[in-house]
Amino acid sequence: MLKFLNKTRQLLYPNVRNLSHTVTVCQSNAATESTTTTGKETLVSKPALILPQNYAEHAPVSRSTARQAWIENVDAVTERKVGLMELHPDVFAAQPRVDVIQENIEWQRKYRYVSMAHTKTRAEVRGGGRKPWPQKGMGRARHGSIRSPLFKGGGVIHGPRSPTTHFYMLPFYKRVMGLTSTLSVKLAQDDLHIIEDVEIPTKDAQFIRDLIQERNWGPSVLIVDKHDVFPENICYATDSIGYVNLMPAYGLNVYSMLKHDTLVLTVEAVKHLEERLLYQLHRNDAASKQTKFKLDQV
C-alpha cells in the first residue's frame, strides 16, 4: 500500500481499467494487514480508502496542480489516517486571489447590517407652530418658523434616515470564485481536515476538546457535513463549547471559513462542494449569470 501511495503520477493520471485493480489489490493487503493482536484484545480495522478523482466529466485546467488529502478518523482521540482522498485542482488548487476574498467579507459584511441612525427633519421636530415675528418691519430677515434648519434645534437637512439598508448583490462569478479561493487557502496553509462522517462515540464535550488538542486544530474550528441533520452525539458535544460549530454544505460561505480557523470536512460533503462548484464553473448558461443581479437568480 506504501508503495501505491508513493506513485503519485500513477494518481494524478489515473488509468481507469489499472487503477481499480490497483485499489482491489490495495484494500485486501490493508484487510489482511489491519487485523492485530494486543493482548487480550483483537483490533480489526476497515480497509483503508483511496478514492481518486474523477475528470471524466470536468477535466481540469492543469492536472499538474492536483492536490491529496488524508482522510482521519473521529472514533477516537488518537489520529489515525484512514484513507486517501483526490482533490479537484480547479476547486482545491485555484490561483488564492485574495482581492476577491476581500471583496467577499465586505459583502457579506454589509448586506446584512441595517443602519438605524435617525434625524428629524424640520415638519417632525417639536414646536415652531407660529411664525417667530413679522415678515416686514423689524429689519429682520424673514422665517416663517423657529424649527427651520437655519436655527438651533431646527431640524436637519438631508440627514440619515432609518432603517438604511446597504444591500448590494456582488457578481455571482466573484462569489464562486471566493469559494474556490478560500477552499485553496485553507488546504495550502494545511487548515483544511477531512473526516469520515460525524459520528462520534459520545456526547461528552471533553471527547471534542482531546479531539481537538491531539489534532492540533486550532483555537476554532468548522465542522461542515453534507446534510443539515446532524447525528445526536456531536450535537450536545458541541452544544456547550463556544468555539467548535457545525454547518451544512449547502450553507458555507467565504466569512464562516475565514472566521473559524481550522475547516474540518467530512468525505460526502468535499464530493457535494465539488459537484456544486465544478457545475457552476462549467455550466453552460454562463453568459445569463453575468447579468444585472436579480431577486430569483439561483
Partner chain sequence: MAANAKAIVNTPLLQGLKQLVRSLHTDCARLSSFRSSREVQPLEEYPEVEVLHNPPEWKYVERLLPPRTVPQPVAKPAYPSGWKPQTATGQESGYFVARTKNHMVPVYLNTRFRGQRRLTIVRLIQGDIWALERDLRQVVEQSRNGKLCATRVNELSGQIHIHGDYVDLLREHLKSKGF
Given for the second form:
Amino acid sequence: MLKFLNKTRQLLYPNVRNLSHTVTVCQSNAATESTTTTGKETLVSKPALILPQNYAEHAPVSRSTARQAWIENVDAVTERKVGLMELHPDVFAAQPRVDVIQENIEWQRKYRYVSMAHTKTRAEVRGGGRKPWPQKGMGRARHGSIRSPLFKGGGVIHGPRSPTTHFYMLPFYKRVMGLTSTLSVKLAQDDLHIIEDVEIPTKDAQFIRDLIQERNWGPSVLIVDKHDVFPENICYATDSIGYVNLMPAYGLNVYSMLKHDTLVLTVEAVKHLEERLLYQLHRNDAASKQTKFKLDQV
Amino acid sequence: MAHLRESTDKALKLLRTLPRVQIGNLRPNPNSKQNDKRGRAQHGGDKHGAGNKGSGQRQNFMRLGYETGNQPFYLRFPYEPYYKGHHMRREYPPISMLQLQVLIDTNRIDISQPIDIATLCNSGLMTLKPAELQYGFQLTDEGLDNFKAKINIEVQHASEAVIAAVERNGGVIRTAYYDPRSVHILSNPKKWFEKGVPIPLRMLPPQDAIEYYTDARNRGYLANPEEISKERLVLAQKYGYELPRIEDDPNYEMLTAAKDPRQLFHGLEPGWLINLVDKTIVKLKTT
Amino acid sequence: MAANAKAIVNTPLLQGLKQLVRSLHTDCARLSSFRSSREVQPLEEYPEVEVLHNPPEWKYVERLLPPRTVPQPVAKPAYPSGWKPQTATGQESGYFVARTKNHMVPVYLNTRFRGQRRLTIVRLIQGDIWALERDLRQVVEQSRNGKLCATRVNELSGQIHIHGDYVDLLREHLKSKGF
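Go ahead and give the structure of the form predicted together with its partner chain, now that the form predicted alone is out.
Below is the whole assembly, all chains and molecules, this chain first.
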C-alpha cells in the first residue's frame, strides 16, 4: 500500500525489484561508469546505476521495508532516471519521531543563542545614594533610596541580565535520531531527491532555476555532497540564488534540512550518511558518547 | 497480516497526506514542557505544595538528626569508625561470572586470548575510573554454576569459589596488582597509544597489598608457581572436582601466558613506543 | 657559539637523528596535550632507538585495539549464560521486539519516587503493539494470581510500560518466544 503510494519515488518495476539479486556485472559496470564523467551523448547509452544495499554489516530488522529511490541526472534540465538506489531502512525509513525533530530544532536554535536582554539593579541605576527623606516625622512611608524597586525609575529585581547563554547539549542519540527521523520524513514526503553528482554543465543560475522549476523541487533546495569542495559550475550557478544552498555531508543538520523544502543528496553523500549514521547506531563505545557533556571535552 | 514495523509504516504513510514538516509547524509533545514559573494570586496561586506556615513554607528545617533538645540518636553511642579511611581504600568494581559468561556468549570478548583489564574495558560495557581509586575488577561468584568457559583471566581480586569455578573448567585465573597509572592506560589502550609515549613500567603493589598478591591461595601474581600448582590441587580436592591437566591442553600456550610483574601489556615490553599510524614499534637499540 | 652549534647540527648523522626525534616528538605530541608533552631535551640525552616496521609483536597491539562496532554474536551449540540469539521474525505473532545494539532483550526497570514506583519498560516494539500488550499483561496477571495490572502503551515510540517490577519475568517470556 505504502509502496503504491510512493510510486513516484519507489519502484514498481519487476526486473529490478529486488536489487540484491541484480547481476554483479551490471553493478561493476555502473561503479566504473559513475566515476567517469562522460559527454551527454554517451550518457544515454550508459547502463543504469543500480546500487543495492549491503546488509552484511548492519542488518535491519525487516528488509522488506527498505526504501528504493531513483537516482536522477543533473546534466540537463529534463529529468532522466539514471539509476536506482536501495536505502537502509534504519536511516531512511526510521520511525518519524517528529517530537525528536522538534527537540533538535529547539536545541539548534538555543545552543548558540545568547540573550542580550539586560536590566539594571538598584545598585546600577544612577543616583539613589541618599535617604530621600527622614525616617520619621514626615508622615510618609519610610524609604532608603529613590532607586529602590518600589520606586518608578528604580532598579529591577530578578530582571534579565546579559549575557545569558542558553547553551545546552541534546543527548547524543537524540541528535542521531533527529537526523534519521528527518531523513525519513523527507523521503516519505517526496522531498528527498538523489542525484548522480553535482556536475552541472553551465555556470548560469538560470539553469538551476529551470531545473528546480522542471522537477518541481523546492522552491528552496539544499544540495548535499560528500566533500566540502564543490565543482566550480554549481558554485557559480547557486551563488546568486539565496534559496539554493550547498552543504557538505558532515555539515548536514536537522535545522537546515527542514529550513529547505527539498533536500537533494548525491549518491556519495547518501552512502556517506548511511555509513556514518549506522556506525553511530552500532558503535562499540556508545557509552562514551552518553556521558554528561563537558565544555572542554574533545 | 499485521505488517512488521506497522507503526513506522503507518506514520510514514500518514506523513504523505500531511503538509510538509517544516520548522514553522513543529511543536513539542503536549504536556512535555513544564512551566518553571509559579503563578501568583488568581494565576494558580496557592500554597504550591508547601503547606501552611512553618518550616515547610520557609524551608528552615531543623538540622539533620536534631531531636528538639533530646540527646540525638547519632550522639548517644560511642564512636565506631566503620568507614575510617574509606576514601583512601582501593576499590575493585565487581563483575560477576554471569556477566563474564554473557560477554563470552555475545562475542564481546575473545577467549582465545588472555583476558585482562584491557579486554574487559575494550568490550565497551565496562569502565574503570582510576581517579576514583578503582584499581581493577573483582570477579564475584554470581552465576558461577553456569560458568562454562575455559579462559585465562587476570583480575585484581577473586574469591575462592570463583577461583575454583574457573579452574574446574580447565581455565587459569590470576590476581594481579596494577597501579592507578597502569589502570588508566589499560582502561583505554588505544587512546593511550595515540599519545605517543613509551610504555611505562608497572609498579609493584603497596605494602598492604603484598600479602594478598604473594599468596598462592589467591593465585597472586607474585606467588611461587609451584605453590600455586599445589593450591590448585588442594582446591580441586576441597571443592570435589577433577582438575583438568593444562599441560595436555591444545591451548597450553594461551592458558599459561602471563605478564611479567613489571609488564603492562601482553607481549609488549616497557619502554617500547607504539605508533598506530605507521604501524611501527620503536624499541631501544640493543647492542 | 651559535656557529659552533650549527656545525654540529649539519653533520649527516645528527641530521638523521634529528629527523627521527622530530617524528617521535612532534608528530605524536600533536595528539597529546601541549601541557602534558615534555620539552625537547638536548639530542645527546635521548637513547638510540630502532624503528621496526611490521614487527612480529604487532599482533599484541592489535589485540588491544577495540572493535569499531559491536561485534555480531557467533552461533554456538550452547549459551550457558542464558542469553539466546534472536530467532523469532515476528511473522506469526504479528509483533516484533527488536534486540538492542548489544544484542540484549530491551526490558528495563524504571524506578521513581525513591524506589516506591517501579515501572517495567519494554522498548523497541514493532508491529501490532496492542497484541503484545495483551500478551504481556496476561503473563504478568498470571504471575499475580489473576490480579489486574496497569499498563501503558506508547505506540509512537514503540514502548509498553507495566506497573511493577516484572523485568525478569518478561525478559524470560520474550526470550522463550524467540525475541
